[in-house]
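Just the one chain here, laid out as structure tokens, in the form predicted on its own.
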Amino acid sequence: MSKVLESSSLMVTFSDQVSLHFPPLVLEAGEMVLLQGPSGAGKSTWMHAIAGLTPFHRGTVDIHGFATLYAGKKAPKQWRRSAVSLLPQKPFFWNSLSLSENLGLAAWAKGIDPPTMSLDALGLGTKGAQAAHSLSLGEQQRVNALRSFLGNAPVLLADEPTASLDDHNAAAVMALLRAHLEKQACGIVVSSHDHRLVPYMDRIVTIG
């Protein structure tokens, strides 16, 4: 295997002078990690830290083929549109426009064309006219984990994808994430408290 992402210690202090300490990551291609700690630990900091979302004060982020990312600094051309797909707890979508448009959208501001045939691989073909809101929770982070396939960045981190989900659209979810990691020459680091993702993972990190 090859590195794809590598991360050494950060730390992110906030205005009111408290600091959160992340110890250092090495990320495979192939590989799924899970992020797991207490609330409060900074799961969802690191992961914002490293996809260029929220300023660290200390420490770099390296992944292949990018301009490394150091503390102080703006995230490097092309970090959060090629470098880092970032798969959120909550979905996401502009319900003035149908999930296919949604997709279309988000192609474009990865700077790619449209995807095609997407919505057939999660058995919703027949509703790429719907509106988001008019999808189960369940379907909606499903199409949630699609979007953050297009790319094909190298490196995909996923905060909380299981929230609120049931053992059959967690384990959808997951099935997913698997079948892109096998897919592409991708890491995933998935940040979480949900005891049922052990079984999907290469590797456990615990903070906190």
The other form holds:
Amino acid sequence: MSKVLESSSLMVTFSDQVSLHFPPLVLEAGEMVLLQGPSGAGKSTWMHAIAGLTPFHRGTVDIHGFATLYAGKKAPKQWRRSAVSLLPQKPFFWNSLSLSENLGLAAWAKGIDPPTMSLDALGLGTKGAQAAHSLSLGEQQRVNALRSFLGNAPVLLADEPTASLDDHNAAAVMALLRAHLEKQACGIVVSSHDHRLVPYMDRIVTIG
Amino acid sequence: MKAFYFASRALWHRRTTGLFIALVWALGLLGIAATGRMERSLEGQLTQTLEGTDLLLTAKGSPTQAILANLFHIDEPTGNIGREEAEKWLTHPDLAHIRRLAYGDNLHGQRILGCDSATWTHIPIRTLQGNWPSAPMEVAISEAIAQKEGLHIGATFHGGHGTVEDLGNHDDHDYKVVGIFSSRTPLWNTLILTTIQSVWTVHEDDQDAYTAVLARIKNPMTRLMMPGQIQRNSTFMAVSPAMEANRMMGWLNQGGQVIRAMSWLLTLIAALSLVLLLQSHIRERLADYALVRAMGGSWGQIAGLVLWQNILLALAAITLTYLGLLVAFYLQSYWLPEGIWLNETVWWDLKFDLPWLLLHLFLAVFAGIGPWIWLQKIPLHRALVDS
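Given the form predicted on its own above, I would also like to look at the protein as it appears in the form predicted in complex with its partner chain.
Every component of the complex follows; first up is the chain already shown.
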């Protein structure tokens, strides 16, 4: 297996001078890691630091095929577009757009062609023209996962992807992540308190 | 074009507020556009109507009323002047192109104007069937009046007394149509033209009287001096139409400036509303925009999403403005006298609009810059976590 992500010890300092320290993390291609820790430990912050959404003040992040991201440096657009893909806890769909158009918006933001993948795979083939908010939470989260697959980034960071889902929908989302992992040989980090996810994981990292 | 599409959908999603702002904006633009057009149109008509007329002699009264009545034919004349006294002045060697007018009657509110033959050469004619009147009780009517009244060459009718309807008919005198014309200047198309003798025939009391005399003054120095000289040495009023017209245009311009100032105020309010609308929309959907940035959306793409929304609103306001101008143009017959209807060529001369159109598009873009910069500066981590 080859490394897709190598993050040294990162430190993120907030404006109130509070600092969070995160351990080194190495992610192999085809590996899914569960990031566990109590609320406030900084799971989301760590993920966002790796994704280039918040600056870190010590350490480096390497992603295979991309220039190293150094402390204090702003992540380039290409990092956010192609190196890391984010699956946020809430889907944040544009309520003015249909489901298919929301996928089109994501592709446009990433600078890639509109997705050819079908919503049929999610059992939502007939709902592409509907507004995202007309779907159930489980359906929305599956489309949210599908959207994070766009661009086939080597690293996928999923932030509490099953937090509000029942067992059936949580399993469906995890099955999607697992299928994507196997197909694309990327690395996935999932932050969650959800013990239902443990069987899907290759490794567990605990912080805080 | 994707940014345009996504922005248009976002705008459509909050179309009620958007339409309200576009309407306020359009009201401002309509004020600016309509005032400019009315001024240009009226100025053009004024220049055309006053051409070749440096002197107006009529009964004492309001100079403005005298001009409106005897040159624009839209107000009541100030009265009559004595023929004998007037003729004495008309022998002045600097006077040329003298036209004598006598008002008396109307046909269903359309004025019957007695003129001497010099008037016929003064009318900018497009077509003339038949002849100009040459004998008492002969009339020439415009095509519009012929159509409206169902008159043709050879037809006869009775006039009503005065310049307005319902003051009694002159049943014992028949006017006969000898000519049908169409003029390039709209005010002539509102008149029934006859000889001065016709008016004297119908109104036996007013024989040897003119309502007004119009003339050109050949010498520029005399042009300045003569009206005052006549005024001091006669029983009637002598007016320089050009000077009065300048004064009238001055009033119009002042009125126009007030309307323009209010219109600019409206457009500024609309622009401010635009900033607030966009700002509140972005605040409300902050995480949506943050996610677009998190997925790699560039500053240019975000600018497209934000600025297109404002540009689209500006285009909606401009479209509503032109619809308003169209309505105003076709409804002018209800609120303006026929003689001073706005000139179609001036009304639709769009090259005058280009500067303010560009300015308002710039304003739309400018109003979007603040929210866009703010959006560029928000910490993505906080926007996603706090939502």
